[in-house]
Structure formats: structure tokens, C-alpha cells
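Encoded as C-alpha cells, the following chain is the form predicted on its own, with no partner shown.
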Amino acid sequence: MSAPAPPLAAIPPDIRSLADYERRAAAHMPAESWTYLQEGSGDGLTLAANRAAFDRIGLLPRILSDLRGGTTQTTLLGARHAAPLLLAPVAYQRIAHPDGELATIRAASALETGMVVSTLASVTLEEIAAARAAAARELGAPAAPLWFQLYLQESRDASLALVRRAEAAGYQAIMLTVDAAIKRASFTLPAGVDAANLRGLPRPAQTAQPLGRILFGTALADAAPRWDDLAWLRRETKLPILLKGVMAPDDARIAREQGADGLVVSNHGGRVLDGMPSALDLLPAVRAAVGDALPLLIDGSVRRGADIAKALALGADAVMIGRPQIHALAVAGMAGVAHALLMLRSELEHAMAQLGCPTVTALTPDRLRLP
């Protein structure tokens, strides 16, 4: 098996979309890492449904609109974002590039794009925050929004230690992910890559599987997050909390009541339970359940600026991209991620202009042709 090609020093001229980065990225990653990144659960039905949901919605342009003063800017949790687009939390980014998350945060800073750092990042959250601050100084611009994604650990003390580190490092929000709480990992990390933020924390105890037990009655199921964990976290931090993995409208209502400051409608990129609907299909119902009280984000197969426009028209406040940032990172490092973000921004502006929407708030359902 041939070794992966090294990252490119320049953006290839044939890359004109995120799909082009995906096409090239496999050659720049070890085969096992590529499979880990791309795979969905089961037969891949949910993975396919995520993309199909965007493809079956059409766009309805409006003509002769006044586009003067147009902008993609938006505000989330009190912070300015250059566009309603964030980099989703993706683990172990050094499987794609030696600089990993450090390259990604530099690209995010250059494009004024928010980044959500995974608990399982391959660079510590403090190093990422320092790289963000350095990039802001170099650019002479405000630092890009930076959030921390939290997987609850085996003990609350360990979880709280991660939260306190994020607070001290200047992270602006906590994204509590609950949609993959009992997914078993089957990926062997390459040499030199680890969960940098978990170094020194107690490791889960290795206990014998009870005879006849598969999942229920095991430590894995017993440790799965519950609503009281959200209530506990709300008491422990003053940072805004977004709950990631909300699909059912009833859960959205409960999350709002339990103190969540925002929700991420997500099926974890089709990686945890095959047969789930796409997040886009459930977005209008979740928005109806919580009204305008909470910001809603969505992820899962966002690949074009027009996809962002569709999601916002259906009730999202912003979208996140996961796999595409790693495709671009593998191909061309920091420059690749920045280029991918720039393409999405450019496509979004073009779509908004054609739809007659000078601002993101003007993206409403009447700009869509629904099936």
C-alpha cells in the first residue's frame, strides 16, 4: 500500500468546489484514516439522506431587489460572525495534516469564521486558543469566535476540568454533544496522534463485560448522558451552552427549559444510527418547537453556499461543516481550509444575490421550491 501524498504547497487550479477537495483528499490520508472520516453507520442510509435532503429543494430567485449594503454577517450568542458558517468539531485532525487543528484555526481566523474545537482534538485547547490569538494579532483583526465541544467524561470532575480549561483559555461557548454518547470507537489512531485534551485525565476503567450483556446493563450504557447532566453543566458554567444532537421537537423544548442557550440539529453526520432522517428535514419542526427563543445550528452534508441559504430559509441561524474541512486540510493544509471557506462564502453571496436577499435574515421559505 502506497504512502499518502504530502500536503500540497499551493491550491490546485482544478479545485473549484468542496467536492473537488473530497476527490483529491483520499490520496493525502492513510487508508484507515480516510475510511474513519468518510464512513456512516449501518448501510449508510442516513449519510445519503443528509445530502439528498439538500438536493431535492429548489431555489426561487426574486428579481430587481435592492442589494446595496448586502452582507453575510450575522450575530450568534452576542458575537459577530462574518457569515452564518462555523467549522464543526472534528476529532484528531492530525490524521489529515501534521499541523492539525493549528492549521484549521489559522484558516478560520483568516476568514473570520468560528471554530468549534473537539474534546478529542489532537492539539490541546490551550494551544489552539494561543494560535487564534496570534493570528488575530498578525491580521490586525478581532479574534474569530472559538467554542469548545464537550463530550462528557466518565466523571463529572473530569468533565468540569475540561470546561474550566476552556473558560480560562477564552473559549466563548460550550457545545455539549449528546448524539454519540454510546458509539463504540473502532479506529486505531496513527502513531503520534492522540486525544491531546485528555492527557492526564483518568481513563475509563476496563471492566469485564457482564455475561450475556450487550449494551444495556454495561458501564457504557450506564454512563450515557442524561438530562440532569445538562442541568449540572448549566449550574457549573456561565458560558453559553449549545446542545448538539437534537432531532426531536419535544427534546428541543426540554433543552430550552433546562437552560440550553442554543441547539444543533444533527444526526452526527450519519455516523451513529442508520435510518435517522436528515437534520434539514427536521429543522422546521424544531424551529416551530422553540420559536425564535434559541439560535439553531445544523450540520450534515453542507457542501455548497446554496445549501447554507436553504438551511437558513428553513429556520437555521447558521450551519457547520465537518468532513469538508478535513478534506481541504489534507490536500493543502491551512491554505486549503481557508480556500474552502472562501468558496462557501462566495457561493453563499452569489445565491443570496440571485434570491434577492441582501441579508441572511431575508432568507425565508418563500425563496424555496419545496418538494
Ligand SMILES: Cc1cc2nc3c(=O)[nH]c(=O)nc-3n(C[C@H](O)[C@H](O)[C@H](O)COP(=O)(O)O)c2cc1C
Contents of the next structure:
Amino acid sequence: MSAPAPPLAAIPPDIRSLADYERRAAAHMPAESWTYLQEGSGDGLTLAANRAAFDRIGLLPRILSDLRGGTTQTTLLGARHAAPLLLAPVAYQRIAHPDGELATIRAASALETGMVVSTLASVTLEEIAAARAAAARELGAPAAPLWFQLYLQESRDASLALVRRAEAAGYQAIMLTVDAAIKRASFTLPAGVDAANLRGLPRPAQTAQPLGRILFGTALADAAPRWDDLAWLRRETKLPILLKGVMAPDDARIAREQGADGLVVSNHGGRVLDGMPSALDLLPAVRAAVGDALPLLIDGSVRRGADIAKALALGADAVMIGRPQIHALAVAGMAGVAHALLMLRSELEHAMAQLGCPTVTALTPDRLRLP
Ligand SMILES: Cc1cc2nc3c(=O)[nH]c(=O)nc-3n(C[C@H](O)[C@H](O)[C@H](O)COP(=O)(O)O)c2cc1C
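Since the structure above is the form predicted on its own, I would like to see how the form predicted in complex with the ligand looks, so please show that one next.
Full complex below, order starting with the chain above.
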């Protein structure tokens, strides 16, 4: 097998969409890492459903609208975002590029885009926060929003240590991922890449369970997070908490009652329970369940600015992208991720302008043609 190609020093002119990065990225990553990045669980039904949900929806422009003062800006949890778009937490970014998460945060800073740093980041959360501060200084711009994604550890002390580190480093929100406690074991990390934030913490008895082995009764199943863990976290931190991986409208209602400050409607990019519908299909019911005030994000196969417009029209406040940031990172490092974010933002502006929506709040269900 040939070695992966090094990242490109310049962005090739034929890259005009996120799909173009995806097509090129395989050549820049070891084969096993590429499979890990791209895979869905089971038969890939949910992975396919994620994309199909966006493609099924049509857009219905209103003509002759006043676009003066138009902007993609939005406010989430009191902070300004240049667009309703964030970088989803994606583990081990150094599998795609030697700079890993440091390149990603520099790109996010340049594009004033929020980044959600994974518990399983391959660079420490403090180094990422420092790179963000340095980028803001260089750019003379406000620092980009920075959130920490938490996977609960086997002990609450270990979880709390991570939260305290995130607070101390200036992270502005905790995104608690609740849909991936039970994972299949599959991937061996390449040499030199590790979960940098978990160094020194007790290693869990088990982090994943190969299919074909009994699960119930194991330490992994017994340690799966429960609702009282959310209540505990709520008591322990003043940071806003977003729950990631909420799909059932009834769970969304309970999460709001238990003090969640926001939700991410997500099936983890089709990587956990195969057979789940797309987040987009569930979004209107989740919005109806929680009311207008609670911030709702969605992710899963967002690949075009028009996808962002569709998600917002169906009730989302913002979307996140997962795999595309890694495709761009593998192809062209920081510049690639910045370019990918810029393309998405530009596509969103074009979609909004052509729909006759000068602001994100103008994106309403009447701009859609639903199947
Ligand atoms: C390689 C990979 C690693 C991921 N790691 C995490 C993680 O550490 N924490 C988390 O909450 N979600 C993780 N996710 C899920 C993403 O945050 C996001 O929900 C998903 O990728 C969105 O779908 P998309 O890739 O189609 O955009 C990961 C996804 C991928 C593809």
C-alpha cells in the first residue's frame, strides 16, 4: 500500500465544494484512518438517510425581497457567530494532519467560526485554547467561540477534572455527548496519535465492545451515562450545557426540564445505532417539543450552504459539520479548513439571497417545498 500523500501547500483551483475535498482526502490519509473516518454503523442506513433527508427538500424563493443589510450572523448562548455553523467535535484530528486540532482552531479563528473540541482530541484542550488566543491576537479579531465536548468518564472525578480544565482554559460551553456510550471496537490509532486530554486519567476498564461478545453485565454497559449524570453536571458547572445526540422529542423535553441550555439533534453521523432517522427528519417534532427558546443544533451530512438554510427553516438555530473538516484538513491543513468554511458560508449567503432572506431569522418553513 502506498504512503499517504503529504498535505498540499496550496489549494488546487478545482476544489469548489466540500465534495471536492472529500474526493481528494483519501489519498492524504492512511487507509485504516480513512475507513474509520468515513464509516457508518451497520448497513449504513442512517448514514444514507442523513444525506437523503436534505436532498428530498426543495427550496421556494420569494422574489423582489429587500436584501440590504443582509447577514448570516447569529447569536448562540449569548455569543456572536459569523454564521449558524460550527465545527462538530471530531476525535483524533492528527490522523488527518500533523497539526491536527491546532490547524482546525486556526481556521475556525480566521473564519470566526465556533469549534467544539472533542474529549478525544489529539492535542490538549489547553494548547487549542492557546492557539485560539494567539490567532485572535494576530488577526486583531474577537476570539472564535470555543466549546468542549465531554464524554463522561468512568469516574465522576475524572469527568470533573476535564470540565475544570475546560473552564480554566476559557471554554464557553460544555457539549455532553450522550449517544455513544456503547461503541463497537474497531480502530487502532496510528503511532504517535493519542487522546491527549486523557493522559494521566485512569484508563476505563473498557471503552468499546467488539460485536459478537456479550455486552450486558459488562463494565461498559454498567458505566453508561444516566439522567442523574446530567443533573450532577448541571450542579457542578456554571457553563451552559448542550446535550448532543438527542433524537426523541420526549427526551428533548426531559433534557430541557433537567436544565440543558441547548440540544444537538444528531445521530452521530450515522456511526452509532443504524436505523435511526436523520436529525433533519426529527427536527420539527423536537422543536415543537421544546418550544422556541431553546437553542437547537443539528448535524449529519450537512455539505452545502443550502443544507444550512433547510435546517434553519425547519427550526434549527445552527448546524455542525463533522467529516468535511477532516477532509479539508487532510488535503490542505489550516488553509483547507478555512477554505471549506468560507465556501459553506458563501453558499449559505447565496442561498439566502436567492430565497429572499436577508437574515437567518427570515428562513422559515414557507421557504421550503416539503415532500
Ligand atoms: C471520525 C469521527 C470522529 C468523531 N468523534 C466524535 C467525538 O469525539 N465526540 C462527539 O461527540 N462526536 C464525534 N463524532 C460525531 C460528530 O461530532 C458529528 O456528530 C458527525 O460527524 C456529523 O455528521 P457528518 O460527519 O456527516 O457531518 C465523530 C465523527 C467522526 C466522523
